[in-house]
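Shown here is one chain on its own, the form predicted on its own, set out as structure tokens.
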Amino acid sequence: MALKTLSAKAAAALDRELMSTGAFSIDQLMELAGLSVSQVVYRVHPVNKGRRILVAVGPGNNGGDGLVAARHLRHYGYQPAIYYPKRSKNDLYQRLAKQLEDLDVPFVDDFSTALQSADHVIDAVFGFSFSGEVREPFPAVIQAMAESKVPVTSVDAPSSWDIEQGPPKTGVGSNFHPDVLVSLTAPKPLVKHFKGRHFIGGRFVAPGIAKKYDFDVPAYEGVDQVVEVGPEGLKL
């Protein structure tokens, strides 16, 4: 059976949900979000592979999961850095930052130069929300993460791809192709495009709010927030 799929329309309708009759907050579903991205990094990644996690921040809420799972991921021993030019005024996000500065993770100004020590790289750049034209500085950033051989992880969607039809046919991201992906609460349609390694995060999802939006919530096993899933849903 194929993996059932939520368009971008129905995917912020759900976060709406979920925020709404769901009864969460967006800082508890960001919390989810970032600790499912951590485990999966965590799981493709080891420590003993590498502790730099280079983190691409971008300025919505794609960007606060990744300002959670390196969070997440200093406390498992990696050494994450930040990279996050466009910081938002907002409180929620001022926190997160505030958090790492707490734990002494460094943010850098200049991704090119920080992707050459790094051993892994998150792309929480932009998320399901995302379309239009990349915008500075973050054309080089994303030509970056596709030129460089160091493994990347995708938060929910690869940065520039189009969320029904995945990657751009020419320009920026055209050839961006992350090693990893995991979508949030449910996959989107772009997964169809997508070659590497793919997991679900959506651990809180209630079986209703599922069944209303037609698609599967995954046997997630033990303390487990992520499944890895082939390209027929099949757990892997």
The other form holds:
There are 2 protein chains.
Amino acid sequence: MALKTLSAKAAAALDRELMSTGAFSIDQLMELAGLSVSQVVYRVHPVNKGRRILVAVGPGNNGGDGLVAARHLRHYGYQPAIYYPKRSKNDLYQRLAKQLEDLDVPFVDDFSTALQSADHVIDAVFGFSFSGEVREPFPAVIQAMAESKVPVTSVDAPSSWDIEQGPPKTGVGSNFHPDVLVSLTAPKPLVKHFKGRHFIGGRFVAPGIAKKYDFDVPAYEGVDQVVEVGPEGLKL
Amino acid sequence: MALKTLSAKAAAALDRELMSTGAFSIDQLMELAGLSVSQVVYRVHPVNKGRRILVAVGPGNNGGDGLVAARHLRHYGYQPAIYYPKRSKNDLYQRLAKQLEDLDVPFVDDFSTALQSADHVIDAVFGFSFSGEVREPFPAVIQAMAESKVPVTSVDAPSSWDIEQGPPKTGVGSNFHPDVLVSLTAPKPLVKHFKGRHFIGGRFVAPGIAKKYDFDVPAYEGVDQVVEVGPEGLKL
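Same protein, different condition: the form predicted on its own was shown, now please give the form predicted together with a further copy of the same chain.
All chains and molecules follow, beginning with the one already shown.
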């Protein structure tokens, strides 16, 4: 049985509902989403496989998830570095960046150079609200991730992919196939085109909300904030 | 080597510093503190030992940690019930309560009756800012926890204990000895009087802050948000 997916439009409505009737703050949701991402990286790339995690951070919520993940990874003993070229003036993102600075996590200006000494990359550039064209300076970032042999974990969506249709047919991102994907709350339709290891994270959705949006809460184990699912959505 | 402790005054200053120069929001800190508590309960009282967790919630931040812990425990498969007689009008606490209501977590009016059908209790009544007398309706709650055979996990401090001096010599709480204690960020001086299983949680303190407040960040493992420490602070 395939996991049900959540369209871009439904994902945006779910986010709004979690923060209105669901009574969650964005601080809470982002903390739990970023924690999920950090647990996936710990699982697919244990500390002893190399500590240097490069995090590509976009200007919106997907980037915020990446900032939170980097903080948790630092506490797990990794050495993250942040590429964050379009800093938001949003108070929350500024605070998340400050929390990393207080942990002496470096912010780097040149993604391609940083990639050469990275053991793993987190792609937190664009999430489910992405559509249209990849804006500067991110085309080169996506191209570098696509061409690099360093494994990549994408947050919610491989950046540049269309949320419904998957990888673009031509141009930036058409050859970008990350190794790992963390779908937050529920997979988006693009997972049909994804061939790597697939996890679901974001263990905060009430059954009533999942039912309303017609997706399944996966069978998380123990205190895990993530669960690995197979290509057909089957639990591994 | 004993773990260093944090006085009530220092703990309050640390909290203020985390939320000012540390740039954390209270939503974030409470989410991570409550998550820590839920992980301790999962460890000391696995789901197969009985799912019914009764959470005694006080009017302040300690109570908020309990509300967050209850939500995570519900997601782990427990059946929490909440005793929350002095509801705060504070927006955050109201939202945390709403999140539980959306998960069909019951709020109970009679603590003693609820205790009779509980498998485990979380004492989230008072934390490091407690001093002086236990106000109504909590004396009977603390008395009931003290006399019950149902195991109790206290959040940051056994409620009614003096943060520096430990259990009161007489009266309410003088016979209250919880089974488990979760110290948040660092143990308080009262731990010298505590004989049960002792955990530290709250994996978000930067080394620079710990150094300034002169306590040790314990050696957490993997992605754990908690670590068990021995009576002398030695890692078990």
